[in-house]
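Below you'll find only one chain, the form predicted on its own, shown as structure tokens.
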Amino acid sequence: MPDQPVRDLTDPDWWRSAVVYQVYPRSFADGNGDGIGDLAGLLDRVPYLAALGVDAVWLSPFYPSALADGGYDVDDYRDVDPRIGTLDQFDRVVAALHAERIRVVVDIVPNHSGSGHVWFQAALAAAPGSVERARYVFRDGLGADGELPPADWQSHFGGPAWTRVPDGQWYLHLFAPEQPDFDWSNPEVREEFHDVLRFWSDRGVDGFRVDVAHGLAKDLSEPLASYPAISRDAVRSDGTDVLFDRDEVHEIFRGWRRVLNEYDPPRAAVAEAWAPEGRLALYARPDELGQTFEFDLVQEPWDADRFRVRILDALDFARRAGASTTWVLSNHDLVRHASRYGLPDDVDLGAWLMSDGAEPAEDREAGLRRARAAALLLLALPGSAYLYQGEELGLPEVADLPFSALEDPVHVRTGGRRKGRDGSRVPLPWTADGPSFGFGAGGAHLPQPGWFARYAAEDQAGDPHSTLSLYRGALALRASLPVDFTAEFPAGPSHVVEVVRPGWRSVTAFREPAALPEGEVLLSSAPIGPDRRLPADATAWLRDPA
């Protein structure tokens, strides 16, 4: 494994080609044995992250929260949930990661707060029309006595997006009722989040992942317009949609960029945004957030043509935005890709989860083989890559969680019609035995299946052929190879995606074997035969013989 160059923490452009590792704190490592992951556990695992070779760690929400939505219902944007730790522990985590030249990115959740937030509690106690209620979206109801919601807007999690309070008014929540939406036309809300950005930047945070970035600006003019169903494909493409991707949102993020640029180096940001084709690039402009997640690949089956089209489209979008692409295969909201690639292409993932993973049976061997190949392809592309905790272990989805154990509000809000996202949030297996597979001295807040033992990080660390060793080798090579923002995609067999970078190349064979071009094989996701045939569902990196 080559020596990695020392990362320069003063580089203002680090985010353009960074490998960022997402930590879902409650499921990463438990330091105090109460069954919930915490900052003490994360601090203990900093050497693991350093050995993995990532450039940055992204922390999903760790703020005080009622956990109505896995921490994305924030009750205090300037503190740490006491079940997870303290601000002092947060500072120690940042210092420990920085000592390993690893940057820190934190989640910020600006579309809504938690219902326990001091502002929302003040709004409930105040009268209609008050300044306290003006920070959120409160409206009188329809009908003779205001007994009907103010509009037909629906929640992402199922059911109406409005909840009535005792004095008769209704408040908006595009997610769970415990997640009231802010009114971003209110200057007080804008200034509050500028201060939140400064609070964490002053503590050494290097960047922010912006949750639901496309949802802040809404058409709140009276009467409220009809919006009976939420669908990504139905969002207007001209910036005038009622709820999503409105033109006004970009004024908000230009204000954020001015705050982020107060620091040296400027703080980075990446948008979680769903927008019509051609508009996603707006969030990544240099005077706004700078990057957006590239989610198109997570919607594609294991198919060379589909991957090639999505990759080329994403790179073109990044060039037009003056940004770099962010590649994603899994995260806390998605079925893990090691499972997605092990299922028939036509399977509905929601229906599969509801069947407890029994129908159809998941081909874990094929899924892992393709997940390893996809990881090398992803890491060979120009731009930055976001890895989700456990994917470096090859973890599949835990599809057979009992309904009694589910924590995701999606299951309750849909009346049990959708199982939710808990299957990708099960605590990690660090050891093959012991309490909760080494997650912590106690149990785990979500049950871990017995087969987790086969994926234990401790065992994989000593196996040169393991998925963990593959990731470590790939990240070390990626850091040592020439990486700029150019790539060529030579024509070849339809089942092959080849990426040519300065001095090296990546070759991925989808579903069928492929002949490798000339060049020293630097790394491969599967053994290469003596005839230099790349097996089906495999990726190899080669040095350019020239």
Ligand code: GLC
Contents of the next structure:
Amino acid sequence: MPDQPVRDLTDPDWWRSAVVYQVYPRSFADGNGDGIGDLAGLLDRVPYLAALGVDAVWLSPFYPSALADGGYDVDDYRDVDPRIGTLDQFDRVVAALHAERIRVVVDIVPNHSGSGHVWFQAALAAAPGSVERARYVFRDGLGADGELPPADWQSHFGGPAWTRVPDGQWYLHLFAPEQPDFDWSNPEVREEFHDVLRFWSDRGVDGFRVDVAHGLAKDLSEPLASYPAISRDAVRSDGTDVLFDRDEVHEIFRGWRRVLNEYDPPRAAVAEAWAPEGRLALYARPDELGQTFEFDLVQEPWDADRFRVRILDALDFARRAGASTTWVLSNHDLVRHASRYGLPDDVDLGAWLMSDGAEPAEDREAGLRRARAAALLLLALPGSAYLYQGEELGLPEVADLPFSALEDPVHVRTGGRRKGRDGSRVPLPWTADGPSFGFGAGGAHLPQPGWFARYAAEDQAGDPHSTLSLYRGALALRASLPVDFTAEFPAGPSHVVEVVRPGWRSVTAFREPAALPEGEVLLSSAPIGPDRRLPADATAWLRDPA
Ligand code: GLC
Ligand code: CA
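Beyond the form predicted on its own, can we have the form predicted together with this ligand?
Zooming out: every chain and molecule, the one shown earlier first.
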């Protein structure tokens, strides 16, 4: 099979069309049987990732952490959590992946540290007004004795975004209290993160996924402005929102790009930014991060018109910013798409999780059919695609996790009103039996349901019709088909999305069957019927007749 430049480790543009596989380390594979996934487990599974055919692996945080937010509360940006492994093991993982020509992207969490970070501990020990406190956002409270928070800002996980310390001051945390926000107007903070980028780049890391990229710059001018609710829809789209997507954030990332370009090839970066359409692509400009996750599609139901609009918009905005698009269907914060597409369109996903899966019932068959079709459509689009561990198995959300097992702070911080994101973070089933379905020799830190057996990777690997085989086939084909950044979307029946690439095309039939155009069928998410009929909820890839 001819090689694509994307697999050439010296290619500076690899990330523009890479397929990146997200590993949530605590739930991927457990090497020592303590129930927590680790680097030893990941090392064992490098052959699996190579056989799957991904171009890169993105590791969610593996740093020392009190796990107040699944590792997104980082206590030390330059080390590995001892429960996950050591820096030596990290180097071995990077070497093993690179030997398979798989690149490594690590998560960087710059909006906040964990509360165990030495800087935050020093800030707590120091006096108000000290340089130690100036790295975070400490303020005096309101009210006669400062007993009220400095502003009405709310935490993303529920409750006030301010916590009071014993000497009476308050500190800001847009997420959990164990996640104090840095003050990015402080040059010391900027220098520190440049140094962290160099630390991992020097270790051979190829790129960074930037957590809450839209949150770093805040309007901290006094008196602090009112901002009573955190909602994506509420973000002011002119760059002057109080907390999110402010214009000044781009200057920070221009500084990052200068650091990332010190390396050869330059290190890649992708923004996790939630911003209004049109402003999102700004993070992906060539002198900034290069990529930003395209999250608009994940908000859409399984509907051809909605998909077409979102895809065309994303391509258009990316092109105008000089970027390529970064597609995604699932990640560790979202309800897995095999479940999303099996639920009624108007379902409130949060309420569905709280119902313990009872009402409304999930149609697993439809969900899987559509998830397979969506994956092929996504992988046919120009740009880069991020896959979330387990989606290649067609894994649904675990909606009925017992409340006592939940780890996500969302559950506690909303007073039990929201269940949180644990349902997409349950350790993977590698085998149909054995302790923790082959995840490790012991248990699993989140309980796996019995039906996980039906999704075991080992069984799927030997079944040509499995979802794992479909993903492998798609990635192998993607690596052999001509790929550039052009695509056409010819008008056709309204329930069909057709993507024309150089020499080949992808056809997706939403909810109703469709007639396939001419050309050899290279791959399809469901068997093609008589008279070249593509069944409902299916995608086929076709070679253009020569
Ligand atoms: C991002 C992460 C999420 C985390 C939050 C705070 O949205 O993806 O998991 O809870 O940032 O760091
Ligand atoms: Ca372990």
